[in-house]
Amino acid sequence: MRDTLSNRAIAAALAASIALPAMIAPALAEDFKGKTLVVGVWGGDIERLLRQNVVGPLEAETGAKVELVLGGTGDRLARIYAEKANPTMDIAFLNIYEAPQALKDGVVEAPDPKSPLYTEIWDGMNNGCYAMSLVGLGIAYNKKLVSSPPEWADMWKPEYKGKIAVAAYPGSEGDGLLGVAARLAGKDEHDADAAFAKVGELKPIALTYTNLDEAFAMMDAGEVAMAPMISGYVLAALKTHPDIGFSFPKSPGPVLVRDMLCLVKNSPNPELAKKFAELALGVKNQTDYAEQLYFGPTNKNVKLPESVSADVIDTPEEVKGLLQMDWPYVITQRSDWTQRWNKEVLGQ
């Protein structure tokens, strides 16, 4: 009998020792006070919405602080590669063409296919990191000079010679234009000679723009007729430029550009980073992205009003109609293409 009682006591003690961590684990998991989550992201309206929908709620829920490090993807990439052995950044927002390489180089975590972060996003979108938003490279145009929404081929018409603006290279706009030009020549981005020869036909370039304001000022002045631009930023800015329109060409279609949310590998705060990602990729934030910034959502559960849906890419069917480039290949060519762009497009 003593043995039986003893065994029962030991069993009870073991059960208690096992149960105790399980009981207090949630409390420990929520105790993020004193921690600071570091997130590298763009500024402007993207920063504003993230502070509103993600940073504020996350700080209120966890007691942690969130530091947004603002800048371009080049800054973030340089930091996470330099800190690969001892990262201080937890999340980095990257472009569609940077995320797969960052994963290959071991500086970001692979998306978890069993996570809701993954399954709530459209199939095929999580390439390297989690897909955050969808935009397309189309054409901004001066309505007084171009009578109807233009197709890509219209940029090469003689009446617009010397009135085409391009974005500074390297960048998504220039890569996209090369991909489009190659297809107009019957090739694709793997034939750089065909692409550069076609883009070279646009010379003289009216303007190499580094921000939308300078491009729109030249359009309003009648000096620029058309310029390849990324949809979200342009559509949001057109409210103050009634004489400027935006076209999603059909042949070939707009070039798909996708922002990605990346969890930095071995970051200091992986659980906080996942909580941030859940809010950033959630319905509320992605709906605001669409309604206020014209960035298409990737979350399957986002339902947009028809008036908003008409201006953004928000269905898998629309994505299929976009021109999807071989971005891993494009990235390997960036250095060589930068030299060719400066020489063959800008004549420098």
Contents of the next structure:
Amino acid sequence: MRDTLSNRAIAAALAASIALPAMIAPALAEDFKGKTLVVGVWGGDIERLLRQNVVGPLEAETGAKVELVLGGTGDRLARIYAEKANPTMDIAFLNIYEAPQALKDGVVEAPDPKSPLYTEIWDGMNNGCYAMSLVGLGIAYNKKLVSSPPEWADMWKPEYKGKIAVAAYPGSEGDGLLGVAARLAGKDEHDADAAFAKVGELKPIALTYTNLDEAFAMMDAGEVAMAPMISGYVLAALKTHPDIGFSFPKSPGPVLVRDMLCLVKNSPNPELAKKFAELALGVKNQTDYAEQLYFGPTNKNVKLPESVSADVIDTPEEVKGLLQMDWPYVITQRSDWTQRWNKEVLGQ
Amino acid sequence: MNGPSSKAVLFLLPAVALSTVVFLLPFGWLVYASFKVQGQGSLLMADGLSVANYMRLVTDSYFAAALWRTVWLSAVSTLLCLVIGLPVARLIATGSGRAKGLLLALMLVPLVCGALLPSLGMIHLLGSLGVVNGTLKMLGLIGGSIKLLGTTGGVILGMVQAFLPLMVLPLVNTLSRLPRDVEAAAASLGASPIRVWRRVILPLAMPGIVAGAVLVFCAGFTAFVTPQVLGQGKIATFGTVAYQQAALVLDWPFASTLAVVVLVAIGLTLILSAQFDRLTKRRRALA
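Right, the form predicted alone is done, so what does the form predicted in complex with the partner chain look like?
Then the entire complex follows, led off by the chain already shown.
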């Protein structure tokens, strides 16, 4: 009897000794060991900040691995659509115009209005997915060729003919330019004929750029005077390009562009994905985004120093001054507009 | 008779199985997808089959123009490869020792390093701020940059660079099998070197020329990286349009349609070249 008791006691003690550390240490560490969270995101500075503020802490806390799949949004949008029945990606960072479409097609989770992720973000921003950062389409310009910060209409002045660069289409820069051009013609993006006619007046396009370095090199060489560009990276890059400036035009205002964080529907690691999202949308990461990349925060709790705040879209009031396009409509036009852009802007 | 052929079938089985899994099945799916369309306001395929994509391809002149552009870009590249490749192939075929090995190795470099790396390198050569423009500006020959990237000329240059080995290798193969005394005989009968080339070498090299031309043409027709990188989005070929539709617009059914058209065109090219080959063989047999 005593033997059995002591055996039992030993067994209990053994069980406790195994279970206790697991209970004391974060229970999660055991749950997520061996799991890999797959995140589709842009490379460069964004990757650097995410590794530092999100991937590192998340891996330390959970024991899981985080794999960042770098590239443009088209790559990951294609991937989550192709894998709809059997997703392997957990989080995809998308553009504002892609997120609502992805939600409509059921490839991403709808933002949960009750989650802290949702409530910490400004009202009206979580459109399709969770809003990650705010930037505006403005004009990068060569200060030697353009004397003062230009307005949109200045791009159409005869002295700059053949010296305007545009980003590769489809993309938010091109769509934003179409929206602006349509408004300059007294219409809006719903009138594609007006938009394309106006953008077509910019021909010949000096350069279709796929990366900023390419565009800045041409701008520094004086072969490009102006290019519609999205604030953020551009502002961060200006430090090394003293002859290039960036203008937030007034009429119409800069086009609001939002990066969205999307939780892929039926993804393999939904809990890990939520933890990633909390860190990514959290105050620390969004503050670094603003201070280092000039990406405006969407988290209500982020407080920025005055000097940073000036270059960053960081208040709901500021957002009101921006040009908000009908992105869900724009994406339904993507196929047609791509073809029209090829034909009418690039002259193919 | 039965023995060897059934053995041959056995040997072919792994290859057939592999190509069924990795080529025929996906290709079948591609053909199927080309008859689908996306739902209204959706990027997902809708139910039902339709020929809408093919109608769009036929009725929209943009795609006909891209098709035509792709054909002539490939044709011009093929011609240039032939003109540049013939002397090189002849040098390799008749050369000996280290020079021959070196030339052959140089010829193979573009094949080994793929399309992307040389194309990216050429950006630095041809770009507005690249080596060519920089040199011309330094010499005071031009004021502003001349456009080399984003032009058909630039794309052709890139394609010729990339696909030259596809022309040279079959040519070397046929040219090195030509008996040298045939040329000597022609020359001793008073044929000038040009005449020897025209009447003796070229006709005998025809199988190599056809093989090389077909390879270069098909490679050019399906090329994506070179026109995409060197064309800078301004030169729409079938490859770049299909990429745009598949990866950027995400209209996969329509992209599938474009791919099917490319594959059919290549199939036709191969059939034509086989016919041509048979014709020349028959003519030679008659002569």
